[in-house]
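A lone chain, given as structure tokens: the form predicted on its own.
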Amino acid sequence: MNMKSVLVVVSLLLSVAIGLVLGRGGVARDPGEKRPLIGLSLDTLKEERWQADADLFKKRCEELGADVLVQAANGDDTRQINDVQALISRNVDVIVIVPHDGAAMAKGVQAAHEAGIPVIAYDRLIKNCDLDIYLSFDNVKVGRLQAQWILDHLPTPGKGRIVLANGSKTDNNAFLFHQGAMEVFQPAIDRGEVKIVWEDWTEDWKLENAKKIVNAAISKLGPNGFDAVLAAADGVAAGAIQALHEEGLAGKVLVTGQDAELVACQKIVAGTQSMTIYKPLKKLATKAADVAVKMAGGNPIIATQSVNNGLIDVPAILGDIFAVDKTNLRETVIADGFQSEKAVYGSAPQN
């Protein structure tokens, strides 16, 4: 183990030790209490992606002998802060947070720490606070893979006009996806081979807001004004595809995605969505549950990576990701059991 890893482990042990000394909610703990209690605060449970994460996380915690309290804020920052306060009042051992707004949730981390409770940021980073640990995927790589797929599959490979339908500005990951995409696009832009012809951010990741972005691009540029839409996630892609369908362009313009949602995989088979990013959620949710239960028991956590959140270098565990299209759906999403062959292909051709 290198020195950085040692420091990370020491930092996490100190954080957990504080919680054990103070007990749940800052009061002495009953020595007879054995079963850990984990709080899970979610931005939303309205999307397939987050329903899957919550179910996987809860199942793994229960396998490890822990109970889970789940709260969902439905995209409301004030409600999510109140959810965290409610979890604190329930004397949880650890709080795992998927923030709606990574900056606003710093208040939630502070409140938890004042009660002696460590906090795990799950998938989305919480900014400008002394966060205990961050579990996610390599989100810059998400953007890189999306952009590279577009460059490789343009009608004239490496040359074309791109619409960027970015994620929500309240989600730090959206900026990381954009960063990764521009790392790939910028050299081609500098050579005059690629042009970003339209760009906007999808408020709250909502399908209808993504549709408005692509509708605006079509109105401004015309139906033949762009070759691809880099949509930051599958929900954004769905909105983009709706707009393209209305103009008879669905399947004629490249559209990226992320999360390998069932509908997105079906659209890839149908040809209206070009690709998605598969993130092995089972591995991430399982790892997060393992970490949460270990932290609740005062056991050491090893995190060999770190991500700066504006205040500190947060210890991080980052999973790998995969670009998925028609050529490798079976070898990735289906082989891992993330989606079933029957659900994805249905009556579609099997080759």
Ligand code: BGC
Contents of the next structure:
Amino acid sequence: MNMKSVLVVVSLLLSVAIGLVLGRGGVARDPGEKRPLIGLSLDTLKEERWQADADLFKKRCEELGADVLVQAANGDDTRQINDVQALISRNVDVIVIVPHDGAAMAKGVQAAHEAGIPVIAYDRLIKNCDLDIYLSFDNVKVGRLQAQWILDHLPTPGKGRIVLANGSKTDNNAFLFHQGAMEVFQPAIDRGEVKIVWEDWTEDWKLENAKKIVNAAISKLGPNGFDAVLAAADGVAAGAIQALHEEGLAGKVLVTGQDAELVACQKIVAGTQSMTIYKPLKKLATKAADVAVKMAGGNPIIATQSVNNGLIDVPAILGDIFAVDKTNLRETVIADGFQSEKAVYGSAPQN
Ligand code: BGC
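Please supply the corresponding structure for the form predicted in complex with beta-D-glucopyranose (BGC) (the preceding block corresponds to the form predicted on its own).
Below is the whole assembly, all chains and molecules, this chain first.
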């Protein structure tokens, strides 16, 4: 078999694989077909947040008359690059990527561009490449609001011992969340009011790794050694809360989060998680679908912001986010239809 036939066979196999994921049966695209075809490559579908993003994105694309091929890489960089290659071989018009590793995915962007396909980075930036556009939220503000919430709710005002359970180092967002948090903490640290007593990064954003961070903080500092855990996201908070539970500390230590996942909202009601950040995913997914379909039609996109990715200033569209705790769950997450009153509070609505 020569190189060309090897490539054809590999590309056919990849096409069938995608078809199976999406129930399209690997049917080849009719060259005269007018419907735009959008590829969506996700780091993972194992977290509630990304399942919601994928569903909302797909729904909006379909409303706009486009089809979507969805791939999820389960946190595996090689697999995600293969997913992107597979989408290229399916001749998609645009590829939307949530990278597991924002540096490693530069290769995927390059491959797509070589095939003449534009790339949208969704929620997480792709670094050091000629990315077409980036859609996300104000991620520095996420960290700022988490840290400010802690400062405003310390058991002894003006005296805080904080554990930082940061996100995954493969994700550019994790550094932005951390940057925002430190912008708020630093002046209080300088005044001697706040101390970061323990800090670590949650590999791959996994709950079990977050739990280990807080386990380690408890063994090193003792059960009364800290007042708050700044957990970068709800999955991290879940791991932190498990560790606190084991020591009878759940509900006694402040724990932040992000994403307004259902379980996190329920924990806020129960008092074991203190707050979360609500990011209106519907707005992000809808905007990304609108942009993708426009790009597929060769239409120009207007972006008023930009974010430097190490190589270029990438045109960007960044949405706003909101701090949520038990005092405003109803006016935010529930009023927006993101979670239902019944699911959050149980069958008997509470006041
Ligand atoms: C996202 C968060 C999410 C985290 C873990 C981040 O890039 O912005 O919303 O919780 O990844 O998946």
